[in-house]
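Consider the single chain below, provided in structure tokens and representing the form predicted on its own.
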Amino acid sequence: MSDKVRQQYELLPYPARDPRDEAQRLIEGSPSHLLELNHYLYAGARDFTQPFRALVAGGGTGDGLIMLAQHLKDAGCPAEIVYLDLSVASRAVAEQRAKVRDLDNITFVTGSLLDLPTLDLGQFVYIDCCGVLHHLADPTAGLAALTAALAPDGGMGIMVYGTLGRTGVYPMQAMLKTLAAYAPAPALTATNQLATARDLLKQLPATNWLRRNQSIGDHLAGGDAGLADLLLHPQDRAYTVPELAELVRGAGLEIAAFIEPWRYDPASYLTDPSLLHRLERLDPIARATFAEQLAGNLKRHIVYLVRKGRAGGAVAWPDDGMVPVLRAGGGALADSLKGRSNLKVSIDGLEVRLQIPPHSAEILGAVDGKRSIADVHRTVGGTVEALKSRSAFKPAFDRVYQTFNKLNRLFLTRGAA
């Protein structure tokens, strides 16, 4: 990673975070949510009473780090998480956030992920690399370094920028470089560059692609750090789904899951049976590519990765012994579904309505993170006549699971969560 990239994050650590806020809330997201990574990398069977070594490569100000560390602490897991980042300023923010939460399962290291071969940090069963590879001069070398540090049965959660959802960003970056090239030397301070970016944003015509792009509001609302990361970054690129798949294949890895899964499914956007029928034969990457082209607003790609040949056995699938677990707020979700036939989902300027399978409220209402699918059947079957028999319950549960897993709300484990 270049000196200019390091300098940007020393000056403006991203995302901007106040460690005092940790006393009020835990920021949760993807990748590295413990339910997610267990579901998609370990078929729901990871035993978190056993040691767990994780690397957060390019940890920044600590969002993924703090979430993962807190989840592992709450699970009573004897974990060691290694935080690695070039920026001393970013590390200081992450360390303070960990201190507020009294998290003692983190080891902080300053350095580049490209230095992993010489840092002698050992191997990891899980690696988080969120928003880093696309800032490297050679992302292929970066992913190769991470793969070399991955345990044979381990997995990764990564995020890279998405090309179509960032429409308008790169022309804007080019315009700002042009303006900087013709500015007098004293004007080339970070403060003046940010002011120039804001001035230009105000003057964008209605036809400008960035102005029309509804996907990037989070960056623009992120203060100086967010604006600089979006428009003034000295080195970044974006990926389409096929380009990401090629990067992953080159490292000897494969994609186990896209997050959120519904966004990479053409059926989330299309209702015409003849169109959907023609897409049925597509492999998962081709389907995800079609969905990306269709939606047009995927500004980032979050994927879970495993070593080549392992993806089919890495992801959890329902059987009677599995324990379904809802993401936080599951009880409210079940209540909100009563009497409804569809669910409105709004994200990045797009609104879709997804069909709610019959009996979703009753089935999800019985999911408590402790009952197995068989126990959920006994609970629901005692009150819903139509679901008393297993032959009726199993397909009903599978439809509910498929819908709410795609929405990133429902996961499976081999034991109580």
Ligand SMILES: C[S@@+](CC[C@H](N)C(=O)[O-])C[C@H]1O[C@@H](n2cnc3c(N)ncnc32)[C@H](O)[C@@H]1O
The other form holds:
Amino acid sequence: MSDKVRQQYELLPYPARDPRDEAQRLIEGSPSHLLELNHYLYAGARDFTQPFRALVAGGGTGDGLIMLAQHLKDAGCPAEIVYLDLSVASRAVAEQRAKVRDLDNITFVTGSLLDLPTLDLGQFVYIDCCGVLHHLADPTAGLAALTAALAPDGGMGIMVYGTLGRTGVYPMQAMLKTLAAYAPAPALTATNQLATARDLLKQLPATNWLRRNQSIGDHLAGGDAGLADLLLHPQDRAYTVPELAELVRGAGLEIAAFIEPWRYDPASYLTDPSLLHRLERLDPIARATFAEQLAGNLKRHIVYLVRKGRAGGAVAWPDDGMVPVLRAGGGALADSLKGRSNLKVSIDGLEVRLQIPPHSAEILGAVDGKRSIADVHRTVGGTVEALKSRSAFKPAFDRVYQTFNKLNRLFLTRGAA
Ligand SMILES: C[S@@+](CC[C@H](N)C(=O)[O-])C[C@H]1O[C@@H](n2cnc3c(N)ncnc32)[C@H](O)[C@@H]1O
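Since the structure above is the form predicted on its own, I would like to see how the form predicted in complex with this ligand looks, so please show that one next.
To see the whole picture, the full complex is given below, headed by that same chain.
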């Protein structure tokens, strides 16, 4: 079956990318944003002046690869990133993108991640595997192969499809298989299959679950490659949170964080205190499971993983010496919060208003990626009377930190990232 998967990505590398666009923009996302992986895997304390070996397994056309390589280059890190993928056509796109950006910290390898034990690529302190495990006949074997290549104190960022958010996808795949089985001559080509998919999409009745699913838009907007990846894939499966937790547990790993954290928190969707109270004692996986069932629109799960027993020490904590850093565009965020008590977030068909804590604008306005939390206090305390004392500032900061960290906008470092 792996041959069919390879053929799919030789024919239609996904996501489709034009290397020339690298001159205009950097695509940033999750997993593998350097601030994120430092925060969730290295307690914010990774020293990027030291060597860093990463593997991007199933690197495809290079989105995660290029972001990680660029971030490490910008951090002045003596890094080596190994790109591994079955598809030569995808690798060609990724290589071209690296060339346009003058990135010389990447080694390109064509092959299967299942062959890692014999590829002799060494150990890695970080492994990215985004959108790949769910295409394997045996994802458990895939994660085991990755884990064997992971340094003892290393971590991974992975993405697998989410079952509820993909509601309607699998019945549509099944219908297209039926139509393919009864296709008239000429031979069944990818072009014919794409045309059939488009014809059927146009005629879906209003009650069809794919038509009703508002979270699938990006794949459908992704041209031929997006459509094929969504509806004509020879092999894919999706995971609920408990199924993902089981996969992770089976590999001797544990989940350090779900991205974006707010989407895995029932409190992001519920306001009734009596309902929320009953959920307080749930462990993080059970809370994430409830949030997934409640939201219904999680079409992919992005998680950071560490070896079992390490999650507690792997995730950064807001002590006074830590340096808070906003993801790109942070200044504009602080400005946009002035005088507001809530923030509108729209994602995958859902629009929610999330409460933002008092003084968010002032506190985030003082966050510049250089000041420690203690320095942020000195800066804000000088102008905001209510935040002058430490006993007033610290809980106010913690609330702001929790809110914007959950939104995946605010991270902590020891100052080196
Ligand atoms: C959906 S694409 C994701 C690409 C990239 N990680 C991203 O997020 O943009 C899946 C990629 O996994 C690759 N792949 C599938 N099975 C693989 C395997 N056993 N070993 C290595 N790569 C594999 C495919 O060739 C394809 O490029």
